[in-house]
Each structure stands twice: as structure tokens, then as C-alpha cells.
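Coming up is one lone chain in C-alpha cells, specifically the form predicted alone.
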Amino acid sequence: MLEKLTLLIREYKGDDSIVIDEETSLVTDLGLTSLDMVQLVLDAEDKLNIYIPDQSLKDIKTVGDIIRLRK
């Protein structure tokens, strides 16, 4: 899960050279914003066949916390 985040954070941020690992965060690491982070789950559940339900966003900090919240 945590390679096929990553080609899609790659992709998100238009940038191959992004290192992730689960203790990533958004904010700090990556500098995505609360409108980005919303994206992101969004793209990830689409393409990636997840869902993360809507309460639990306020909770996600890094790469991780997408992995661990996953259904």
C-alpha cells in the first residue's frame, strides 16, 4: 500500500524525486494544504480502491495515517 501511496503523492505533487515513508507528514514533509489533503484521499480512494470515511480526515497527519484508516 505504501508504494502505490507513494506514486500517487509522486503524481499529486508532479515530483518522482518525493522519498515517503509512512512516518511522512502532509503538512511539514510535503506542504499539502487541508484542501490538498482532501484531494488526495479523494484521488487515493478512486484509484487506489479505498475508502476513508469523511470524520476521520481531520485525524491524518502522514502517509501512515491514510494506510492505517484504509477500509
Second form
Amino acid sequence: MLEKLTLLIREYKGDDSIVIDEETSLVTDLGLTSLDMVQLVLDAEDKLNIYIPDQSLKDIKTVGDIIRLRK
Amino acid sequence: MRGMVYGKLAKNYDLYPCEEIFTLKELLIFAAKNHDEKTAFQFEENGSVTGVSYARFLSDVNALGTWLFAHDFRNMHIAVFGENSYAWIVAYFAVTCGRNVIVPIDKDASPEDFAYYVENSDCSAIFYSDAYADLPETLSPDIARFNLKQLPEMFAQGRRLLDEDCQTFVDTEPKPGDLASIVYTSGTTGRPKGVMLSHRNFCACTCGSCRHVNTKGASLLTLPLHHTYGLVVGVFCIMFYGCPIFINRSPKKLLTDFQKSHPYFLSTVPLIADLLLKNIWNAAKKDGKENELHRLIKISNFMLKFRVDLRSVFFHSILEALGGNLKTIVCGGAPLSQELVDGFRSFGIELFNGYGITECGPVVSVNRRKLSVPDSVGTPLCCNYVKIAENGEVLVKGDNVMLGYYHMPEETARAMEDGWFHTGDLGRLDEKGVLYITGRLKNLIILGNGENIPAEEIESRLYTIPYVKEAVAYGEGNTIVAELFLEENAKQTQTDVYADIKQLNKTLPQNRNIGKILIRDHAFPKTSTKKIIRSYGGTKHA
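The form predicted in complex with the partner chain, contrasted with the form predicted alone above:
Once more the chain from above appears, this time first in line as the rest of the complex follows.
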């Protein structure tokens, strides 16, 4: 999952050099806004066949959170 | 207090006509009478779009209000909690039109804040959505709980009572000065404050807004309804015009809802406006049409100088991504860049910047179609006066200004002076009465999505890092910046600080995560009383 998310985040940010781990902060490390996070979640749902409920969106702060909160 | 007073005196062109109403019930009846079978609300349900007429909306409100009265919910404070939905809006009107008081609560509130809002506002009941049932279920059994999915049953029972001639709710007439709602807003220190807004406050703001900016087409509701801006501009104003309101229920569906609603009008915040414009450019880039688009914009802008408007021809296919009909966006809640205004105008979409604050119902001023001044927040609404105090603070007086803060008479007294509300924002008025916001007196971080975050709240957490000697938090666009001065003997490297802030972020809510860290070589400049001097928008305040 981490590898797939790496590719997704690289594509979203347009930066192939991005390296992430589960501790990567979406705000501090990747500079994402709350709406960027929603777009990233949508991409992940679309391409990685996962689902994150709306109620959990506010709890996503790190890459690891996306992995943990997916259904 | 000296200062030029503007508002009804501002030089302006004719305002749009708008019937005066004084209570939310009058608004509801006005809309049903004048727009009757026209579609009021649209929303996605079970994969298809459902529409509700203005007449049906009134009928649903009357049914739910009658049910509430039959179960002795009178003279009470009732909360509503959950994502945007038709049921949320019906509950709001059923409560307020029966002279009860509604307390809208942020669905993303922390458990502590949620409990505080319910308790502090003296709520006796709560309407909540099924998706956010967890927190309401923790409340004391003394507080009546209604899942919004039960509303159809309550409507049916209410209608039966109406058939039996239970007309008490229908005959109830709220007074303009009645408290309609308590809305919680972040203070700079301490707990959030409950802003008391009356029917008159809401209606003055609604009529004032409608007289300055008009619309004639469908709208997409993108803002959370617990914010007065989303509610007043996104719902109340549109009800006046009798246009359909498509309710966006999830941020994940924001872009796809444009295709379903084909909006003509949008009230939103800079963060969303920015996303929409970026999406247009990203799509052009993906299709290899970025250069072509730049070229067309140049030609179109050149032709506009000769009053030849080719924008609908040139950009028709591009604007399909936003539903194809979008003509007007009103933006508020946070500072807006002129680049964004110009960016939308290039495509034929007018973006009007406005200014408001919950305590003023919330709209104070807005730019207009024929009176749009770059970098300004427009002229004050006709319902309020604006003046600038000697210290540069923006003061507001009018029918839209709140009754006060709930259970906080001292805070109310601090905020009001001879009827003038102290906004805590700094500004200036030009000779035509156009308002410019230039900075802030209060230590609030205002992000692009309109979120107000007390700087002290972030700073107090930064001070829990042992080697942080001085800390200042502020906003930079959509990012929270932490500027730090470390203890002199601190051995931590930049990487250590970075790692500690990341750990701190894990304990902070997502919307308070720090995105940028600056480490100072020297201590912050101080006042004579040793308070750190903060810098906002080019001005310095202790």
C-alpha cells in the first residue's frame, strides 16, 4: 500500500523525487491543504480500490493515517 | 470616537429591489408564496438527484414544527449536528420558526468542544445525522436526541396533527428581536464564544446581501451550514431569489456536483475558488492545451478592451468542468488574492470579494457587479454602517450586529461600544466608502477555508517543547507557520525541531497542523512590557 501511495502522491504533487513513509506528515512534509487531502483521498479511492468515510477525513494527518483509516 | 462613517452614505449605484422581511418565518413564507412549485433544494439520494419545491419545504417545516410543539419542545435551545442536508435545513427552520433557538454545531468538532457547545448553550435536544451519531450518543439522557433520518416519520405525524387542526406552530410568529440562533466562534483566548443572533440580525443581513448582489440561476451549496456565511448567503439569500440550491453533502463530491447542479451562482471561500481555478488549468495541462489557453486569454482580454466579449465562445468547453453555467462567485471568510479574481474574470466568471464576521450576521461588505474595486472587500451593506477607529480597527453598527455573547456579558461589553461592534480587524475606507482590510488586531489565524484558529492555542502547544523559548504562530496562505526562538543552550538541530513539530502535529487536530517552521537567530522584538511584537499584514501589534 505504501508503494502505491508513493506513486499516487508523486503524481499528485508532480514530483518524482518524493519519498514517504507512514510517518510522513501531509501538512508539514507534503504541504497539502485540507482540500488537497480530500483530492488525494479521492485519487486513492479511485485508483487503489479503498474507501475512507467522510467522517474520517478530519483524522487524516499522516500517510499512515490513510492506510489505517481505509476500509 | 472619531472616524468617517460609511454604509448608507457610501457612494453606490442603485441597489437591487428586495422586499423587507424581519423574521426567518417571514422569509420561509415569502419564498413559498412567491416561488411555490419552483425547485428550492436538490440533493443526491440513493444515486439519483431529488428535488424539493418551495411549497413542499414550507409544508415539511410546518409538519416538523408541529411535531416539536406536540411534544412540548417550546422555548428551548435545540442543536443540529451533521453534514449539510435537506433534513438539516428543515430542522433549522422548524426550530427557529417555532421561537425555539437553534445551535448549529460543527460536525468536525472534537468530543470536548461538542460537549461544551451543547452544555454551554443549554440545549435540551439535538438533531443529528446518522453518519455523525457517535458524539450525540455520549450525551446525557436528559437531552432528547433525534436522528435526522427519522424526519420522514416526524413529518407524517406532524401532517396528521395539522389535519386534526393543530395550528399552534403554524400560527406562531417569532418577533424580529427574538434570539434565533447561538453560533460558536473561536475567540483569541479561552473557550469559543456563543454569538447570539436574532431573526432581525439574519434578515437584515439577508436583505442587505440581496440588495447588493443578485443571482438568477441555480446555486451549489459548498460551505458547511453551521457557518453563518454558508447559511445566509448559500441558503437564505437564494430563497429570496427563488432559485434551486443543490446541496453538496461531501467534500469528496464537490467537483462532481458541479456536473449535476450546473450552478450559475456560488458562494464560497478562497480555498475552494483556488481549487476550481487550479482544476481548470490542470485539465488544460493534461490535454496539452495550456499554451493555447494562455493565448486565447490574451486575445480575449485584448478584445474586452473594445467591449467585444468572446469569453463564452472561447472558454465554453473549459467551463463545462464547472457545470457550464457559472457566472458569479461570492467569496468570503478569508483574504482573497486579486490573481484569483482576475483568473476567473478571464474566463467570464465574476468573483466578488466580501467581508464578514459571525457577530455581524455575518456579511458586512461586498464588491458588486458594477462597483468591484481590486484588493478591496467592497462597499458596506445597506443594513450596516462601518467606520474606522483611531487605532485602525473596523467598527460595525446596524441591524445585522449580534445581540451579544451567550453567558458572557463581560466579553459582550468589551466587544460593543455605543452600539458599535469591534471586529478586531484593521482596515481603511477610501473616499468612495470602499472598505479595505489591512490586518488584524486579534491573534487569529485565518486560513483559506475561512477557518479561524486562535494563534495562542498553537503557541501554547509549541511552548510544551522544552527548548522553545519564544514562539509565534501565524497564517501564510493556507499554511500555519510556527516561528521559534530556541533556548540559548539548546543543542537541537533543525532536523530535531522538525521531528518534534511532526510529533506535536499528531496531537493537534488536522486543521491546526503546522505546515512551516522557521527558527530565528534572534529573540522576537518586544514591547516595553516584554510582550512579543507580532506582525500581521505589514502592521505590527503587541
